[in-house]
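A single chain, nothing else alongside it, follows as structure tokens in the form predicted alone.
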Amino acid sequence: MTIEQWGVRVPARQGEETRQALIREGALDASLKVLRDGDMLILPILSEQKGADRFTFEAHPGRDPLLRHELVGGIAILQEDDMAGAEKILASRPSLHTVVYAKGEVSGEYRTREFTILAGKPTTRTQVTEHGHRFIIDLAGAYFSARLSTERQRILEMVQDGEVVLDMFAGVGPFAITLAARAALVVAADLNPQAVGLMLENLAQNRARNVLPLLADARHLAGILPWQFDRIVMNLPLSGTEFLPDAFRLCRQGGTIHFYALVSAEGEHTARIQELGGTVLAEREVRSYSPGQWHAVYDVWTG
């Protein structure tokens, strides 16, 4: 049985000392096996902290097997519809509040899902630490991917100071509130305005002073907005492509754009970005989404 959760990544060496001290703290998931890549270890914990990416773990043997699940804040989504099964994750963890079960996959103008609540609290918003943020989600009413955590960091550590960013399809506010930190200026928008609702929460928890949310189609953005950006991130895997030119307008020449889209080839999206005037500076894969298929994105540059 495996699972995805949260880890860090420790020499082997330091192993020990490590473990224990995440007993200590009550940060350890005793229930996951320890992973060990080369002269690493990754040690399963029960929430984000710093240094901590995403990994799948096997179920610690001698445990009672769990179902496969994923955990979002105090969330666990299981992709079968167990109620038994349920109630034993929910028992698992102290840190759970909410065991789900995913009916179908995110779809819609609003990105959005639905789900089934199993067990526990009758709920589906939670809230995810991230790299020093906090996050307020709503699982049936807006997009958010935890996956995406060190995608975030990644394009923040590219980010100059005093850059004019676009996150073109913001959601709850992950991409635009971590790169505010090094940003002059955000502008969030979304279609979805329970998404951008719960945006404006995570913008004043997060203290998020320099981020304008913007409740706005994107196809429409370069006749609302009077700038062009150094950076655009497009965070809209299923359709984005027909979003490509809409986000070179909004682009300055010698800007970046950081696209994401489902491929089931390397390459696949190329030929249009050329045929728009951009390069690809790299295409990397993101996470696999199902057989013969994965989420990549593309760093473009637009000059």
Ligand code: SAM
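The structure presented is a predicted model; accordingly, all values stated were derived computationally and were not measured. Basically, rigid core = biggest C-alpha set you can superpose within 1.5 Å across the two forms. Numbering follows the first chain given and starts at 1. First, how it differs from the form predicted together with this ligand.
Relative to the superposed rigid core, the position of the CA of Q253 differs between the two forms by less than 2 Å. Superposition on the rigid core between the two forms places the CA atom of Q14 2 Å or more away from its counterpart. Here M40 counts as shifted, since its C-alpha moves by at least 2 Å between the two forms after the core is aligned.
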Given for the second form:
Amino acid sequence: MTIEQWGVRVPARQGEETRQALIREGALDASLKVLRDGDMLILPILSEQKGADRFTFEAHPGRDPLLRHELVGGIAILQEDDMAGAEKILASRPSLHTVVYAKGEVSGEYRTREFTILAGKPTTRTQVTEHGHRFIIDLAGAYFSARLSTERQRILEMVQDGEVVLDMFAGVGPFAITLAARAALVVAADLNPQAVGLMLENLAQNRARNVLPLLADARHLAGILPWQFDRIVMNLPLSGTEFLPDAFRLCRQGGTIHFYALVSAEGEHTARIQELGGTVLAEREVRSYSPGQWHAVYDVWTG
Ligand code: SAM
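Next up, the form predicted together with this ligand, please; the one we just looked at was the form predicted alone.
After this comes the whole thing, all chains and molecules, with the earlier chain placed first.
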């Protein structure tokens, strides 16, 4: 039987060392065989991570393949309501405390999903480690996507020491806390009280002392914030366009806006950005959303 799964490509001489590290992290998909491609090995992993790609693997004969699932901290998320499958997943890895079924899609103003607990501890709260930061999240209470970790690092590399940054849709704070390492001040707003509550916990446990959390609707920020920002992060891909004029008002001339949007054609939002006085420095695909649609990020210069 062949199965499509995430895989990481490593030189064959580093294969065993990487395999052991993936086992320790609970990330290796042990139900699938390692692929060989010349001098490289492709190790099957249970969820997307930096540098991973999709590959077709052969299942180990006699090893019951685990149901397809995504790992977020100590929680495995299934797309199927299968309690027996969930128990098997829970037993397969000591780092897991809960297995849930994702009942619906991400929806509503807070961008959250509904889950049913299938196995383990009855909670949707867990902790995720990302590039040296620890984020407490609650899958049902506030948005969080581990798939954006590479994107957060990409933006961090662009931040100059001492910048004043605004995260208009901050969730539990992963962008804000990441960028705070270089910025002088990060203002982080969200209108979901649970997200802001978790952000406070995350600020404390990551000792981020230069982030100002705000329980606020981004519609009001231009009216209440006394600063103009060097950089603005706008991570609300489905309806961020509505907030672009406010972002331009809040950004200093010559600043940068990272605008995330759902698109079905390259350049879809360029004309609107130019109309507001911005220049698109780069447009990149962040991740696919549905056939023919993807999340893109526009890096915009407000010169
Ligand atoms: N940036 C965070 C991250 O990467 O985990 C969260 C991004 S999530 C796609 C969008 C967030 O925007 C949600 O937490 C939601 O509650 C918040 N939100 C939606 N509408 C908003 C508004 N009008 N003002 C402030 N926050 C808003």
